[in-house]
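The chain below stands alone, shown as structure tokens; this is the form predicted alone.
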Amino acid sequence: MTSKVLAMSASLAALVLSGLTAGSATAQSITIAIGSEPSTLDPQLRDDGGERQINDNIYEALMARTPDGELIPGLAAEAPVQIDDTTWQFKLREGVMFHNGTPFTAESVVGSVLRVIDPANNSEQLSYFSSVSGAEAVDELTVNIKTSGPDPILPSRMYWMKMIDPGYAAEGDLAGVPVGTGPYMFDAWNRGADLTLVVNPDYWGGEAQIDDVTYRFVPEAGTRLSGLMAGEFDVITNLLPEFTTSVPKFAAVPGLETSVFVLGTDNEVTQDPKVREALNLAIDRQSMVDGLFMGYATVAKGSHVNPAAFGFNETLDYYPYDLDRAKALIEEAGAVGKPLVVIGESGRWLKDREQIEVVAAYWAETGLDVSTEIQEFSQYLDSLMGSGPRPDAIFIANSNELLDADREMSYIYHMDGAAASNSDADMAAMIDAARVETDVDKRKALYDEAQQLGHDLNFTVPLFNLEDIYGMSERMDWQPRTDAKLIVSEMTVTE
């Protein structure tokens, strides 16, 4: 660690020592307890639930979005303003500070977006700002960010992209030792146990209720329930739904997540369409909602897009459950007994593991010789966003915080996508046309299109629309979000 970073990290824990002091008596405390640890606490280059999960507290974005999902302004001193076709222009807040105490600026947005789109980083975050070619400071609080094409829906994108000191960036340790200009800074990391999160006590926006805030990491959800009934946790994440009347308080809300499978179209056996139609025939899938989620989720109407986004094409059929036509198609591919691997990971998502065992046992029904395999986190997302070969099939619960059909499109069917595992060039086509054109009804219908190729192709299974459920301590007072961030300052507890 350079003696830079030593010398911020040191300026940041004498702040933090003199902000709680005075208020010691009274400092309020939580524990959270989330399913995976951050992989990296770079908010830029991963796509990580885990560092999300934290980041969102230290972090800000030009926009943000209200409890039940409002687009408004973040660092952004108003809604953004489109000067030509490729261009739109951002006022920002005065007085912003990032927490080692250098001033957010234009220049600020200028190095956060250049960092996130250049190649050399290999962000995997890129199917969220797909359209964004570059970004030119006008003044010091005055940015002009552009396009590669019209982007009607570039305002929403900018909800996503945090924004950073790029001379921290070029110098510190983003990737362990993270500085926004959120209302919480970073405090300390117990690589393989937790994290803490401190009060920023000169916060833009005001002085957040909470003082600090413990994450703990625990795959587990049952080890998740015991810790909140044993009173170390405060809030848990998928919360599993056959223990919501046993928590001291629960709360559940419809989510952006939408489970599924992301096919190896190019692979040996899933190359094959007949082979790929039979894996989603073999799911019964209503019987896993109502086994395993008990209500709370829905079966996926046949795409892997959100219902919630704009584009989704509700034409589209959901996959009957049809074992009998299943085996019969693998059959006719001459594909029994052929090997079928399956990767997923544990504790991410709400009862992910059980519906990729569910599944898993479903396919081999079919005559395949199906496989799992569970990985570590960081190796997981290897396997889903790597450069490597791409895997058989992989389970994701791939979500939609644009609200967007390009968000998911861009990232799973788009050929060039972080997760895609096709090569079809006709489809990326589609989602390029349609990611540029402002004609709303145009760029629905390219939308509609492309969803009912990747649908009629099998180029995934979808399985389940999520609801997020939370278990919360008694003394907790939150109302959970429609986009599933977990904002600090938004929580209160009573004593």
Partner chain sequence: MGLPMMSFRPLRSFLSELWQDKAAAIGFAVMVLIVLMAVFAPVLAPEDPATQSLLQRLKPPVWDARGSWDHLLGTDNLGRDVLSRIIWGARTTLTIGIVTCVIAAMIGTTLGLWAGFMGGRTDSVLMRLVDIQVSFPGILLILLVVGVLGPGVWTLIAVLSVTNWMVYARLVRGIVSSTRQMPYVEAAEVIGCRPSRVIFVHLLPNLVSPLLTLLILEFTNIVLAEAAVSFLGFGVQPPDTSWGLDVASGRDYLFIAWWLVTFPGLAIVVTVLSINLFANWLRVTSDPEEREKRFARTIAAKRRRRRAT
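All figures in this text were calculated on a predicted structure; none of them were measured in a lab. Residue numbers count along the first chain shown, from 1. First, how it differs from the form predicted together with its partner chain.
The rigid segments shift between these two forms, and of the options 232, 452, 254, 149 the one at their hinge is 254.
Given the form predicted alone, state the structure of the form predicted together with its partner chain.
The text that comes after this line covers the one chain and nothing more.
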């Protein structure tokens, strides 16, 4: 009797197993949970994370990056050359087709460039392409991109510009039914519920392993987590470090974001360099990494520039944790009991509110009278970038999508930068010079010098280089990328 049951269950198991393997040989489909639904699928208009997470698989750009962040040719056949101060020449890959059958040529590039920079389109991505002034086709597969001044980082910028079919953009529904050159093709979008892509069998780089992908839009971190546990999702984004032990599989990778406090160097209390130095010394960053991030972050090395970015100064020292010295400096500056207002937001970045509260508590130990203001996000943006008075200290997790120091420098260090709180003209001059310097070594030297200055004068309180953590189901095999893109063609399913 028992042996009969055993035999039966064994054969049943064999049946199920064979069914599974047969299934995996025919079609592989996965489900990815992302935090927000795209507002549009037009790849050139909005600066929208949800849109990017999907369109990164449908569209491609002239330049691409390896998972480690190294810039490589994408739709370009080789690295571009700067033929004069304001012109970069790109040779294009041969035989690339859009999903609708139109060939990808120099005219497609010209059309894509002109569409993004057309003021009538009012693209939110313009800040990435501020220097681009035009494009012209040289022959079928060669294109010149013109810049308004010398722009050494144009190749990085072109990694951000998705190539569209200008003919389809004029007639078709680019916002609803995207057509690109990438490894996946658009299938269906049930607004409010999910979006499906299918593999592009004619992809120039070879067909990807996963046949179709369904994206689900799940804003709540807890819901994404329980969906993963229930086997509903295969990949979820923004996993909290605490949950790495409870999910089937996870992967962490150094990301693009660096958390930092920008100090107001013209404000009553923080104008004193001693106070600013004290603020940098009073924080025990390592125990924050161990406690708050459970190791999934690294202490920023003396600057808020992303370590993977070009122009990062490796020679800077870490700010040590020295509370006694910080207290002494506050005492020397005569700032004991003086008010310091810390401004931040909540719910936008990984553990933002917690970082702000912990740092505010550390700063209160120095003898300053610290108060915290957690602001609503639009109000926070106004404090960060508005024209009002600069805050004493404001928190930001700054993201460097172009992986070039120019981003953090012009945004936070340059006195005219949107989030800058200083009025140092020397610093601004260095950054301006570096932006148009086409000699790589000279440009690097300028950035090194500017970062050293910012470090010594304590313009900012750099905290951590944050890691992106993804949760995955048991069958997924994927190494996440430094640039936080969810490239499905790099994922595989093992079953």
